[in-house]
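Next up: a single chain in structure tokens, the form predicted alone.
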Amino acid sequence: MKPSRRSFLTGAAAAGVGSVAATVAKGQTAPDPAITELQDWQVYLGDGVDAAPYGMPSKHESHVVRRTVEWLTADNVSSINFTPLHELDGIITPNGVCFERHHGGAAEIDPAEHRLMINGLVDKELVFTMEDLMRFPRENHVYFLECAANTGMEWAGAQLNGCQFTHGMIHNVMYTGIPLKLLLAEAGLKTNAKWILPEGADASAMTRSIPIEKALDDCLVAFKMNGEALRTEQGYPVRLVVPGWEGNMWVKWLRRIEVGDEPWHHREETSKYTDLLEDGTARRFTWEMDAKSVITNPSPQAPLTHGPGYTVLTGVAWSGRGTIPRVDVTLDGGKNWHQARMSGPSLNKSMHRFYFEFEWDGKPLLLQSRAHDSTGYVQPTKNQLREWRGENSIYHNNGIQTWYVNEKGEAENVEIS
């Protein structure tokens, strides 16, 4: 199915000649004005270097934005919007389109007035200003952040028609921050310290219980993403980073960390962010995000418009347990699988970009991707997940996604029975 480099180049050259021939054959005497006529941008001076002190995308990319689904929540204060995955490439999500999830709206905090307190089972309770935090050693790491409810609407069947809406509760950025273990060491942990409780400064006072082993492993207290200060909606001036674990634990607008000897069993880990099983029991503390992938192009928001011929399929894969050494794709709903081409850095607990090039014959396609992570885990089908956990949950759906592409290149969210 994968075309050779030689056939691609030959096809491209033939297409160029064919377009000229087609113009002559149709009796069109006027050449393409996009080639022969001077355009405005060729004859008029553009804006100077200081016209936009903070750079913005081209106006022709104004459609590349986060989007929400209004009927998902009662209001937009405790709500979510979605990353436009189908408009992106590579593995880094631009700061301006990283999805938002708020429980009490985005807090607008003056960093000069912000404080981070560590209390509880510590030798000395501490309060840090932002200036204090800037004096600690810092690290840079690229991690994905995925909401546990990402793809949650799909448990009961194909629902939302677009990978932005089915899989867009995720982003992947470089965080700059202080290893949490350094701040905890500064306070000194008592021998019975087993858990921490990070708390946000927003109106919802978000809290989650985190085992001390994770806190001392790879958690960061981050103040920058992709090199610039956190955006307000991403927790400015400081947030917690909990690599590979569900996004609700990455407490934004971080104001306090309490150290204790047992979990607190607060709202977000009892009535919310648990997995209700078929028998009525709940899976709790299901922190790690399992291996997952999605084809971003083609997809419902990114149809095939070029017609039959050489086609580039692409998508992203990730795992909360490591890296993604391999992704398989199928064009026929799982009858035949092909190994995709991985491209870009392979970083721990980060997005991975994959591609698969093929000659499309213009017939319908059933597109799927299947991720393999570095632990040997293989992404399951939706039916396998339902057999294991039923259909009561809205969290931790990492099942294989299917797009149906018709003869016109239009794509739709479907399931294969």
Second form
Amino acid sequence: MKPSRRSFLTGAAAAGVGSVAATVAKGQTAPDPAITELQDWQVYLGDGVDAAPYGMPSKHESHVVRRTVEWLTADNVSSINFTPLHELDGIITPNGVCFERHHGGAAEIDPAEHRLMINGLVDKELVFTMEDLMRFPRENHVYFLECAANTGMEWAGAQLNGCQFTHGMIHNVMYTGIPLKLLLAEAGLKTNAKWILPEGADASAMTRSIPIEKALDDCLVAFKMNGEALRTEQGYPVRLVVPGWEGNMWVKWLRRIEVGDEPWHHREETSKYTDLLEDGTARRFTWEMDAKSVITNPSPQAPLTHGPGYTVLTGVAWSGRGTIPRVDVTLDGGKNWHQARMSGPSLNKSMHRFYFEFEWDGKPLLLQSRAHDSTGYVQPTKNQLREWRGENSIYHNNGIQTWYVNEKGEAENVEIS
Amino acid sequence: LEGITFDLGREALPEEVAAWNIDIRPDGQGLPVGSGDVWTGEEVYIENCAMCHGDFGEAVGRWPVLAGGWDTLTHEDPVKTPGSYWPYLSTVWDYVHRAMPYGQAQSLTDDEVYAITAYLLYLNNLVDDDFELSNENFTEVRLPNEDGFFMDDREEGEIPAFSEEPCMENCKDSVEITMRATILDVTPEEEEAEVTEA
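What's the form predicted in complex with the partner chain like, now that we've got the form predicted alone?
What follows is the whole complex; the chain from before opens it.
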């Protein structure tokens, strides 16, 4: 990226490059050419209204993209990428940068050829077309979807340098969908209906067992995200929404829901998504995502470039068990904590935005955030979690994250005593 | 909207349910009639599976290991296979049938899936080489780690422990950095490293 003349003159880093300015001149000695010189966009006409029927971000934002970590998986089809959390604000994740996790790639489905079947312990086994589904009553809800493996690479210590990589297996969007209980009522549940098995239409035919209580509570069969059709990679034309629970259960390209009286113990709830403890036994059915937070700015991919002075710290927090009424922030590695300022809507099982503004004296910082959820649960440290689980459980790492910020404003992923 | 139905959708035909209702349960529910022995399984496996999973389930490169790993669940790097970790044989049958071979899902016949499952049992030292697996004897086979799992118990231990009002002031005398990501240096655009599976 070519820095603009202005940033070159003042020495400020070009956005997204990650170099850090030593100082920023407060007093302007020479007139600023950004003001005194006529710029192209002041002279020449811009694009017409038909230039982009579906708009894309400014070319100056081309670094705000999903990124992958190639060595994490055997290939890029059964794999993961990461949301650029450090570039976002507020709580809604733009559809184009919502992280992806596939097990058989992103299925391309013609909605006219898509069917949703309900079978098993029901009075009437049913088949719905997309047209049928559009005639059910709908609801709108904002929920986070967090991969169970988010932050999983950090169990044994600080490994990846950036909140995109340590915390980016998450997105938070508004879903429009049908309450699952309405679809189940249409088929009629038998009295011994205790579990459901949603299944995907893709080449991995993803399945998970979900207790009927959750299915009848707040699950949705969603066809829109942030107002538009689901993206292909997010399950177009329909996906399951399982609020607060691990992302693997949010079956994409949903083609079938079987109703049964026992769980199925399929691959994604035995071999995977079970949490191995130190004694060699493993937890199964660890569905809820516990309260968690991360400071997104400053962070390794978003250094402080302005030098000492008034500084905005921001981040996100979420809980699968409720809302986030409070986030604490420390600048000194946990010696002293301050309550952050929550901003924007506080929604159940959704991402929350927090800010903490402070006067930076230019000395090194050890930054942490600590979420409190509406049940009274307080986000634990990584070491507290390790005391309960050891280091091999892979999933459900909601431990407190530390960023070390040096005198230059560069940030690094560290662990502290 | 409680108790209301909308008369939407249509009744599924038996052939349609049969086409999609492929799931198997630990008690054998869903198993189709069929059978396959270890040696047939070896042939089918070598043809369809070995290029990724290795001739003996040892895996090629980063693809999943399917045999061995016994007594490694307490090690620093546990090896989780059907023989060392998986609780139920039904999961092997179901998953191979629904999602394997990778890139050619649902191309195996029921008998081929029985045969591959028998071969995987053999590779994990759980049956002899003359073993034949069928829907009749399927539930007699038990995997070693069946009792290695328990229901999520966070509510009993962790959650109460993590629901105390935390310290806000003068919580520590000193703070040391104990680990740094830049020392490991594996963030993208950097060299590969051996890590936990995602």
